[in-house]
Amino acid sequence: MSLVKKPFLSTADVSKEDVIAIFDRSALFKKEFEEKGRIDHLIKPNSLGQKVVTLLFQEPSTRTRTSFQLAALRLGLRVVLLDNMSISSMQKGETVGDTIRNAAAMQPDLLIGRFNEDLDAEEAIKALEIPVINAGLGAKEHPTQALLDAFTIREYRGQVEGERVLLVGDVLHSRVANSNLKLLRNLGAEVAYCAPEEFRPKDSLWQDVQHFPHRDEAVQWASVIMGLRIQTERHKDERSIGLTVANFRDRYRIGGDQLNHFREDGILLHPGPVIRGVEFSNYVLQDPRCHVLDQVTNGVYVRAALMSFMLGIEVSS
């Protein structure tokens, strides 16, 4: 495992072999928890010690923060959580980068951080001597979300290789889309996206990725549809992007009409939070092909597996 005591900042940091190992351990954790209600019994004696994980979350988070915390506790790790920056020294003028440096100076065994785009913060993270996990960096990457998305695809489609994964929505501002593109392609999936011109990505990573301008054609192409939230917090206002939420909903929302043209064995995913009626209709969220909550469940096991590898924790098979 190449990630032992190494940083995990991008899905480009992991090999295909590492991903398969993470998925196999995630599946083991999930099976054991469903059968016995615990996974800590799989940890080999003296492998855990007194390892401590620090979570630093500058940006709001429900699923990522809570699942990391739950995963750490299920493993038997100790957790220090700072997710309210209003009680941190950032309120006194400390920079994000210096907050990271000070947290790392306390020598936790693993640092997990979510931050808005900040060059000093990025430099601080890259220079850390302790392992660090990127839990969402601005609009750049969200690698653990991509891991759990691919794991969910494998679970409900049987494989990732050869799948046709369609991303629908605000691809331009989505760190999830960037991480998924890299990982899914590495695992042999085809990736395409459906987005209005205002939300089409501009960087070279996406230059050769198929774009569907029309929703219905895209739905018929896909075996996996992943909705993406409109990242309004990264837009100055609707005028600056030239597109209203209502315009987007009318042309790109996945609803019952689209499901009529979607394959019976296909699956629907969303990294959350889902804005009901905008990316997916209520009807879609109740369809048996929709696995949004299964993604959330899987996030705990995938993040537990990743942390166990990065910390060098030995697990019984």
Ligand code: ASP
Contents of the next structure:
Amino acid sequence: MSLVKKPFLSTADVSKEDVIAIFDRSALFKKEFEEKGRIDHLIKPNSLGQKVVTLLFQEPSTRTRTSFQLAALRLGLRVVLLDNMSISSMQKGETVGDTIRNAAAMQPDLLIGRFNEDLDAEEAIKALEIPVINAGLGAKEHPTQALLDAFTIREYRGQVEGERVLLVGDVLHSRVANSNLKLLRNLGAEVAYCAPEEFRPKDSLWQDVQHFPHRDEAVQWASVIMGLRIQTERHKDERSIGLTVANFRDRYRIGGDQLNHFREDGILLHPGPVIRGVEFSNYVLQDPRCHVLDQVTNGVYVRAALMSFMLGIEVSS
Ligand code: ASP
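For comparison with the form predicted on its own, would you give the structure of this protein in the form predicted in complex with aspartic acid (ASP)?
Everything in the complex follows now, all chains and molecules, and the chain you saw is the first one.
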């Protein structure tokens, strides 16, 4: 496992072999929890030690923060949480980079962080000498989300290789989309996207990715549909976007009409938060092909598996 005691900032940091090892351990944790209601007994004696994980969240989070915390507690790790920056020294003028450097200087065994300022935070994270997990960095990457998405695809479709994954929505501002593109391609899936002109990504990573301007054609192509929220908090000048939510909904929302053209064994995913009626209709959220809450459940096991590998924790199968 090349991730042991290394930074995990991008899905480009993991090999296919590492991903498979993470998925196998995630599946073991999930099965064991479902059968016995615990996973800590799988950890080999003396391999846990007194390890402490620091969670540093500058940006809002529901699923990622609590699933990391829950996963750490299920493993038997200790957790330090700083997720309210209004009571941190950032209020006194400390930069996000210095906040990260100081949290790391206390020498937790693992630092898990989410930040909205790409450059300052990125520079600080990259220079850290302790293991670190990117839990969402600006519009750049959200690698653990992509891991749990791919794990969920594998769980329901049986494989990731050969799947046709369609990303729909605000691809331009989505860190989830960037991380997924790299990971899914590495695992042998085809990726395409459907987005209005305003939300089409501009950087070279996306240049050769198929774009569907029309929703219905895209849905027919896909075996997996992943909805993406409009990232309004990242639209610096709302007016420059020039696209209203109503306009987006009319042309890009996945609703009952689209599901009629979607394959019966297909799966619908969304990283959350879902803005009901905008990316997916209420009807879609109740369709048996929709696995949004399964993604959330899987996030706990995938994050537990990743943390255990990064901390060198040994697990018996
Ligand atoms: N929860 C995901 C993220 O933090 C997706 C979103 O917020 O729309 O990037």
